[in-house]
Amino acid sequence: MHVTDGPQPMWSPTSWRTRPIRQTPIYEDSEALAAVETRLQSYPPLVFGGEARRLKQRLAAASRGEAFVLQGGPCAESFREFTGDIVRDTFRVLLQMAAVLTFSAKVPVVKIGRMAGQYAKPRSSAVEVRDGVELPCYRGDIINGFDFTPESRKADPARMETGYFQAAGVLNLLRAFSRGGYANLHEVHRWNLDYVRRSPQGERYEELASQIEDTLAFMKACGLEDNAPQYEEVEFFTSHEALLLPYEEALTRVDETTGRYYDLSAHFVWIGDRTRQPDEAHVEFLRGVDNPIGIKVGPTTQIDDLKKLLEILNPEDEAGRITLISRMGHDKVRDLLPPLLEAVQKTGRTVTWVCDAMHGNTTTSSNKYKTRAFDHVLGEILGFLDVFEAAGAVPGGIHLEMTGHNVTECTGGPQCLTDADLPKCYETLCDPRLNAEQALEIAFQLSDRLKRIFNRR
């Protein structure tokens, strides 16, 4: 796939540099940028091509209704949150959610973290103005700093190197958690966070954990070994938006097994709503790497452009290659999604549809905090499922911005957070995240619906 015949020009890891590009920082020191890129090219890959191929198989299963995708993590990872506790807590909330969804739907849940690389963020404006002072906008820790000073907001290529080493550290910890016994189903009660355990969601989860333990005990009594890898380990994949192309290019390598190029910064990378122009740089880069890739599909998505993207990015119609991530908003999803779904169905192409219920539901609170309402997040997911049930199509999964920390960034949910609660623990540097109780409540709210959807297939 890294060499394309026919109407598409030849591809290389650098061919994106000949195309128009959006959402890119301006680095004043080109020599420093080149030096960082050269060093990154010499560093070991963060993931392996075989892992990305395995994820592609799992996503193909989700496109057929044989699995369900759970993708979650922070909106933008912060260098200052590079701690074991934060990684662990987000990981175990995803494990809890997956346990709830698996027990209900009776299909495997594909677990993907927005982790170990989600350091860059697209912005609606290139500048930010405060009290009459204009500075470059904050684009994520891998590009510049959050502090509103000229020094902090300057794009610094050295941050890419910091991002690489932090991603390596997070990945190392995630591999340890997923394969070192922490994710063992016999430890299912331990996944409950202390502050969640005291909540109604914690009580419901403990009941489910007890049912899982009873099931495991029954299987052992029937002669099945309780130390099988399926009990002791979980597959956990990483993802981020492929936004900062110098970083992505530097970590793109030829896979020795297949001879194909992979972006080995993550297993799954996606194109955002602001960078999916068919003839521009981000699409050009991703058409040549063999990872499974996502495409954000929003209210401005045109059917003809979407069809063109599917042709460019998946000319062989490989199952699991393309995940379409719908982000419409709770009040628009039932109107805007059906025409796009129908158009894709008519092409006959295989895609996996996932609902991003966060990005279309961002508002500003009465006290000037960027927030999201829990009911709107849940409402978009339910609307997404309604659309797919009406069309007789397979819903592939959900995509959430969330954390295991007890933040107060989204209103509503089981804690009934209001605008007045937002300042108590508002820590995000970019978009608001669901906390663990809110995220787990999403899983419980979906459980009966998914049981109905998957049990009749």
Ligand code: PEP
Contents of the next structure:
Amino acid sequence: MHVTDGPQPMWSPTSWRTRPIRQTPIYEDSEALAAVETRLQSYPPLVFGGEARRLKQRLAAASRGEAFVLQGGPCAESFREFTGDIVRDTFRVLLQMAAVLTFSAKVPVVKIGRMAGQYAKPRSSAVEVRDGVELPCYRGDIINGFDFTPESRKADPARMETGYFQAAGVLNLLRAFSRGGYANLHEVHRWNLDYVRRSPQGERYEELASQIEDTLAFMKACGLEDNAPQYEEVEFFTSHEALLLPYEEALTRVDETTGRYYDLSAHFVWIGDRTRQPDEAHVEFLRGVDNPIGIKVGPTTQIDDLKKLLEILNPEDEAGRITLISRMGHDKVRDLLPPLLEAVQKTGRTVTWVCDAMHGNTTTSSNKYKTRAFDHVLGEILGFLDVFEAAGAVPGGIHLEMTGHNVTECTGGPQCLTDADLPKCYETLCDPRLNAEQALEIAFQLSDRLKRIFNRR
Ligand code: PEP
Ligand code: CO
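Following the display of the form predicted on its own, present the structure of the form predicted together with the named molecule.
Up next: the whole complex, starting with the chain shown before.
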């Protein structure tokens, strides 16, 4: 029987274990694995079900064109880069981009970090060969180590516990920044990073920040109080790919308010492009948790599979439950997205469409670095917006791999980085990220377009 034929079998947090699974490590020490799982099950959840429900409402608003999603952060968070500076700088750039996007679209920007748990990576090959030596591939810090040695590449369950505690540390800081005054709109100038401040993007941002400041002063002069929580705090949500299911299962709990299960490792979790088979383990797991969830939609996504996924994962067609994250590539999005969009429209189901402008645009540079061209990233977003405008549909947001650090991982952009610049500061453990200037420039480049789309509605 196919899973979508007739009623769904019973779900439990462990029911994924009976399904075929991809992209998962083999742990040699099953006792150590079980011990870690048991401990994780007893630890406090990282987020609260009520927060996930609030995000669902925000995503539902984005599906109606009443909000715009900005999801961003590194491809893979690293245990080694567990510092306050890295979290702060990425958070700052996201706030800056959100300010730019809000100012143009004039709708709330839903801010979601690929942070505080983005540690597990799907890989195109299970092994890596260097100079004739073959070892298991690196699968993200929550699974094994990046160093190319047999010990480091062994899947180690203890890493799950480290991942949990590091996610807790990052989340704690994000909560402090969001609520503790740092994100106060009156501090809008402070979000500009020192190295960005002197660039044209930094200067353009300063102008916008001054406009925001003037607007706040004007409103205050008109008698509007300027100390409402909306000025002083931001809502910031966390997300990661729900790839390592023993970890996700251990953090899945029954919510006291609703009696439903939530994966409380993050507010939003997504299924990757390599693990979205309707009959397999990752889809089975996410079927039963009540979080808002994402599904990557890539060039190989079949219309029938997408429709099946929507039925399995959102049988009641709840708004905000499903975000479809399109990642086609700048040169394919105009051809491949319209039929999928049309098929979903025809089902009458509610989804929020977001453009991941990174994963369809990865190339290898002349000097053998994994890279992405700024123009391709921007080009995919513009293509995505074209497709939605042509279909009279609502574009829900963007999804980027980015960092607040001045890395040289993607070419082009405001600094006109070339292949030769890539070795200067290439730090990613996995995919190339936009640096702060490149990320901010994306937001500026979208300004006029979003103004047109959203202010006409
Ligand atoms: C990712 O978002 O990190 C990722 C691996 O994407 P995809 O599954 O779309 O390739
Ligand atoms: Co990636």
